[in-house]
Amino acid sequence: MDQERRGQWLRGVLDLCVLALLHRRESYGYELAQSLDATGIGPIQGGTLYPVLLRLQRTGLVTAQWREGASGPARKYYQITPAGSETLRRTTVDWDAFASGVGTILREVQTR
């Protein structure tokens, strides 16, 4: 895959999956990363990874708390805020028919 395209399409929805994975459950930095990877998307570097998760606790999408490691450092907790719940529900919507828009126009070149 092209990695400056993939860098594109990051920066416009790497947000609303950070939110939709703290939306399972809270997690750290590092394990959003894997989880990010594990579901396709790619590696995400901290320096890409960390200015997201900290624009979404300054705008209240999220809060942090850092908790000692059990064998190891201490780890700074994210969890989704009811404002982040609703932001996400919202931006699915809108993300559902955008994609939809997009496949359906590469759709056509698939079948020329």
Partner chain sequence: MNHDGWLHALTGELHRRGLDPNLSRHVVAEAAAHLRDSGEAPLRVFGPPETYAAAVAESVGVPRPQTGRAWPDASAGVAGSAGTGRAAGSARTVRSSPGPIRLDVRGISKRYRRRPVLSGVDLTVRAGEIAAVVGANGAGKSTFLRICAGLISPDRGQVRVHGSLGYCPQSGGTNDYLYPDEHFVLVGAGRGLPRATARAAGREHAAALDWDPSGRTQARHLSGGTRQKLNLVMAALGEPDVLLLDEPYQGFDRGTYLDFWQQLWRWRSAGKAIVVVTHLLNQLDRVDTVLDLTPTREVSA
Second form
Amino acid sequence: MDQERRGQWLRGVLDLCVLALLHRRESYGYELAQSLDATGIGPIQGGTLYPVLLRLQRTGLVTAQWREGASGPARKYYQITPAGSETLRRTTVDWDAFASGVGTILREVQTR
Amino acid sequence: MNHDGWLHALTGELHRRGLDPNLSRHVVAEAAAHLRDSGEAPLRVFGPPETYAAAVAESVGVPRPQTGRAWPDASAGVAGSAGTGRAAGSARTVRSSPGPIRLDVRGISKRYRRRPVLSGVDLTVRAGEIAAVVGANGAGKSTFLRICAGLISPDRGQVRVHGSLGYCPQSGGTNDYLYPDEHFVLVGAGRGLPRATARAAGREHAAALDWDPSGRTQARHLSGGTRQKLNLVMAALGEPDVLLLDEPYQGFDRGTYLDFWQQLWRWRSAGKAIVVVTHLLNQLDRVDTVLDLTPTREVSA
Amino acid sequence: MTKILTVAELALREILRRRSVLVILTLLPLAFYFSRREDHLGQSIRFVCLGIGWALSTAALFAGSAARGIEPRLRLSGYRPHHLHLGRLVALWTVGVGLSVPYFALIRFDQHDVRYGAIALIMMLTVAVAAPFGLALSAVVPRELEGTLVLLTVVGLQMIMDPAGAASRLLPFWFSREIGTYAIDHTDGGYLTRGLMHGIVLTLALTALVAVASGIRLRQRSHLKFM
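I've shown you the form predicted alone. Could you give me the structure of the form predicted together with the partner chain?
Okay, now the whole complex, with that chain kicking things off.
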């Protein structure tokens, strides 16, 4: 995948993806990075991920607290807030509309 | 760079950007936890400390530093391009109009043997202004400052100081066998400060330069850069109205260098009049007045 | 007064931290003492006093040279010249007294049939003269090396010149020979009086010289005016 284009796409949706992962269950930075990587959208480095988390936290869409994990040392766990869930729900609808529009156009290229 | 070194650099950069210390600690701890979990190199995961610190500062909404403002003093020579380079850091505040004249230099001339070093130099610095003195090696920058400080006499000319004077020499000016704290006490007593006050003031100025001077290290065992920090703190002790700084940042690393300029702006905001000798032209956008001592014939050549 | 005492205290700390110099200076009079201990007891007393004088003037020379870099900025920080040189003198006199006490104790128990009071007086005057002598030297010679050579010459001359000659009275520690003769050879009080006068005059003259030199070097220059 063209790394620059991938970066541009990610900038638009990374906060949504993070919110969606946190909607499943609370998590911490490294685990989120691994989950994102596992979905196939590519590796997300800490330098990109944590600023997004900080911004989500500042805008009140997630909260965070330091806790000892079941195994290992203290980590900063993020939870989605009701406002975050609401934003996620609304934006997911918008994204679906947007992505299906893009998909419709691009599929014409593929099928020709 | 190893983990600790990178994390330490990050701490410094976040501090420089004016991030809340509490938040800054969390950011660093979180980065440390991530590095521990992933086992990867910090440069690969987060990039250079200054870049990551910039991204963090932007995310948490620390206001971006403003660009500098520059205008040449009518009485001083004008030095080259005063561009709009970005000042690192956030301590810079919008300033009120300049205050009363603090340093007034008129018609200073000085010859060494028969070679004229300074001829008819004027400079006016008001409260809340920074003047940069620039010029090639041997153009008389240090001589000019020493004349302003009254350490040597000019052949002609007058210097008027409204208030008290602090001077930081290019080197020397410290006592090899005394601890930093003792230097503060010594200078403080001259300014009429009690010991505890002098020590506290010294440590506060030192903290702004990311230096903890409380250790019992004799000045001769301090690194070159740290000794210059000591020199600078000594000049600022007792809050003189006019600060004369002769290239005080020699031996500073990049971070300390940024801290130094932050400190200058804080002093400027506090209404001090500052004269700083420099040969690095990329700072000229951050000052109010530029005095170029390069002889005119060399400029036109 | 606070300013003088602060300068004195920190100057004292500085001297006490020059460990290696301090050890050499402390042991130097001892070497002088034992060099004549076997054959001539009286001479060993004269030598130890000269040794103290030499050691302390050397310490003063070094202290004076080291202070040159920092004194102009201290002057700018609100000190007046007399604060600086008096503070330094007080520190050096204190060091001198500390250096003399063990040597006085040594003589008190090692030697008999001498006037101990007069010997204490020699030591006091030696300390009084040596400190401003070293400081004055540091004010007039550019570097420590030249100063050390001058000191070496002075002490050498002091040892070999005939104390009866008029020229030897110009040497800073001439009083030491005079009072020494009074203390060891039990001569008349004339030696004591002459020596005492010489010591006092030299202390005052050298202290004045230090004051003048420091006043000139750290003067407020006429082109600079504080409004």
